[in-house]
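One chain follows as structure tokens, the form predicted alone.
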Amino acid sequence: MFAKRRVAVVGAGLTLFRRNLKETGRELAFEASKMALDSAGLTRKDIDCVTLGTAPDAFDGIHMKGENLSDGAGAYRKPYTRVFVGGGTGVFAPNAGWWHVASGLFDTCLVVAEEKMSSCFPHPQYAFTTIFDPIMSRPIGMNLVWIFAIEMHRYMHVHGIKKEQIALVSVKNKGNAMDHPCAQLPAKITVEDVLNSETLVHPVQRLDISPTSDGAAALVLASEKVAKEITDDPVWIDGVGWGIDSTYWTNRDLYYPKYVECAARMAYKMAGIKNPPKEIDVAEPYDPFDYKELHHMEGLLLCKKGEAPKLTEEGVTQRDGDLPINPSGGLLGVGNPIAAAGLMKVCEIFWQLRGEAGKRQVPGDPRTGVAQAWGDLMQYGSVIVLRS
């Protein structure tokens, strides 16, 4: 076991999240990287290594996508690692950056996440069909929406949750996104709007789902010594965690994301957090569907099983509530370029803890935040705990 060093986030960058952006994946990665470096007052020469997260190559339509993106991400002639764990990639990428610096191998690391989903015609769902087991699952002709509909239905059934309670998440997050300059789908909507939207696979409706997006995000990580030379206001990575369950989702009870709990416990133990609901000031759980925010709140141990809908109804999770959840607007409002969406959440926690979130800033003086992402076939969770 190595004697790990403290690692800080010292800069962040985020592109617009949109459908059919004209920029290539390389250009999006460059734009986010440049913004992050500029915010830290650094240049590419100051970076020792690069970690990049991005989803299946099919999205960009380029074989060996990680290698193709490396120069845009600033990795020319530098040690470079690509990580990929589906939707969990956006938080696993800074986890990977953390261990590069915490190990003592490097003093600085540029973490980049990119996704250009619009390149996949006619729809990214067709790329997702390639991830299923070719013998057991793919012949059924499934898609991700109906798999998640099964999970959503199971969650609602076990706890007696009404669809109106879940719709409140979409209302909240799309409303929060009205204050986000990069947001793709900010909107003032009502529960009735959600319930009256097109049903895709019962009980999933169109306004329950985040949009497909193009975009990129980036962070600059630094060792304690370097961070204190760069800024008077570093944000420390105090805990990281990840966990994975079986690929065969048919063999698990989908009402609870145990893999997220495992990842959260790993991160909380590292950060010394004993009582997450009391010690965490702001959270950005992964919300590609509205029910997943509730699901992941419970997996993150921010409340008891089945309690998240009640907290949402009571306003606890509002930006000015006792436990602000996705004050950015989350994936439902800002957009969902798979890997970049998860890293966006880490960027948001960084800005919240620095008091730099603008209109999205939660009241008071948040000191501790958690971001989480979820991926693969309802089986993977990655978690990161940040402190100012």
Given for the second form:
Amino acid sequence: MFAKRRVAVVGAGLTLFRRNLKETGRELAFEASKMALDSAGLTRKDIDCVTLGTAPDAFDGIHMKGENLSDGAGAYRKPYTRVFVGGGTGVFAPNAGWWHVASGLFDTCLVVAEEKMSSCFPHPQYAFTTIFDPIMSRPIGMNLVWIFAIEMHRYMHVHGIKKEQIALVSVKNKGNAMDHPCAQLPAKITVEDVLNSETLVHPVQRLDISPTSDGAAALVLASEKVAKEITDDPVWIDGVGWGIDSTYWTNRDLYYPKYVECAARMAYKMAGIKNPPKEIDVAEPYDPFDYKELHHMEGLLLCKKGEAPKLTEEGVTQRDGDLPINPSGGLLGVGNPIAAAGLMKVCEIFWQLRGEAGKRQVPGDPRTGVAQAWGDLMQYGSVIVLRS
Amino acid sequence: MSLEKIGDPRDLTHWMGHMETDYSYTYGIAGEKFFKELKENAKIMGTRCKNCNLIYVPPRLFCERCFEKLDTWETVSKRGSVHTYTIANIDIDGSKLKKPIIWAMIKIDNVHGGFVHKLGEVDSKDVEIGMHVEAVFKSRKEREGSMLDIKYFRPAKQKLEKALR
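Can you swap the form predicted alone for the form predicted in complex with the partner chain?
Zooming out: every chain and molecule, the one shown earlier first.
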């Protein structure tokens, strides 16, 4: 059932991630796109099509964001598509780029992801109030931090996980981000700092959460033929997966991200991965909150259910551990411009597999990496497997 | 302690704009019946899928699994258990709430699903996952066909269990 044409990542670009950037969304998209093209040694003329990922229109405040960003994404007079699956968009956009090329329709695809959350004034949380069902949920007054808090609490309850164990993720990721030139919140902090930070919505504390951010990321994808012409180090997209669980979150058990497992199984099957913890050398699971890294490691089948906190305590997930998780610094450290943050993770796996991650480089010549994002109303998973 | 360097976006050269749009949302076919019963009779309704042997709450017009249309309506319990909960100390803009709010996901007894709602008549220290709770309705006069016709859920009163059902 899978396409015969292999697709490679041949270039990547990333802007600074910051709370308030002066650049407009399309200027951010341009910066990331230009950098990705330059790194591939290509120009806009070499690009056959463009796939853009960006999250709710309400962040940038333009009810046709795809159209608005198109020139910055290099799409002028080219086949152009915007894709949007909430927070999962950043990893879904390269999946969509993959099928553009794998199908044989195009030889090159520029994949761009952008978010400018600071436009939403006074706080982008206001945009999140309208993502819920207008009749069943919105009158109750739900907001995004609260729904995470109840999911986190369920996860902790089912497995008997302590807050100290979860805080280690925030410590690790903000620490890893110290080596990331684009990072918004790099910091050397301790578990005590996390536990002493303000309790916002129990059990979520200030340092459990990633920030709101502006930023953009981009990748250049190429068919096997083109990739081999332009680079000696193509990184292959060997697996893509995506899927969604029930729209009604009251019909799910929040302790386990089944949606991630569905997406991961699809991607692993395509990539021929049978034993994920053994065969995957480096992973970038989506970590908008610290518990989410653990939750998603389990959904990605990188460990058993409830085992991720233990692996974290044992140092397995450190950059020099047996299974490095979020060596970039993740959303907690680098920042969280929603769609751009997901694509940042794919950029990181690309750089890791090319041995170009600099001070963030995972030791031992990693050959297989996975990135994952999560979105919509906590039930959408998108996964990509890369190999060098 | 916050590590975030929060700045005011208005410190940058900017243009203030707004996107004002109001909406009139229909309840839908299933929603209309659900809210009518909630308003007029303080009853919680669900729809049964005979193929999948599930009662959906909130009710739906179709089963997302077998994709059959659902037209078997059931009055379900006003009670359920706390699947998980949180205590919000801050409001949407990050400002401190005067009184913390307890939000819970409540799985209604013997059905597939439930609601996210506030808990009331309970101290946050006494809330537990698994706790049995019951819906507290506004008076008939106050009910208008909204999820807010349920004021909140409170710890279930064991003695009244039969009478309330």
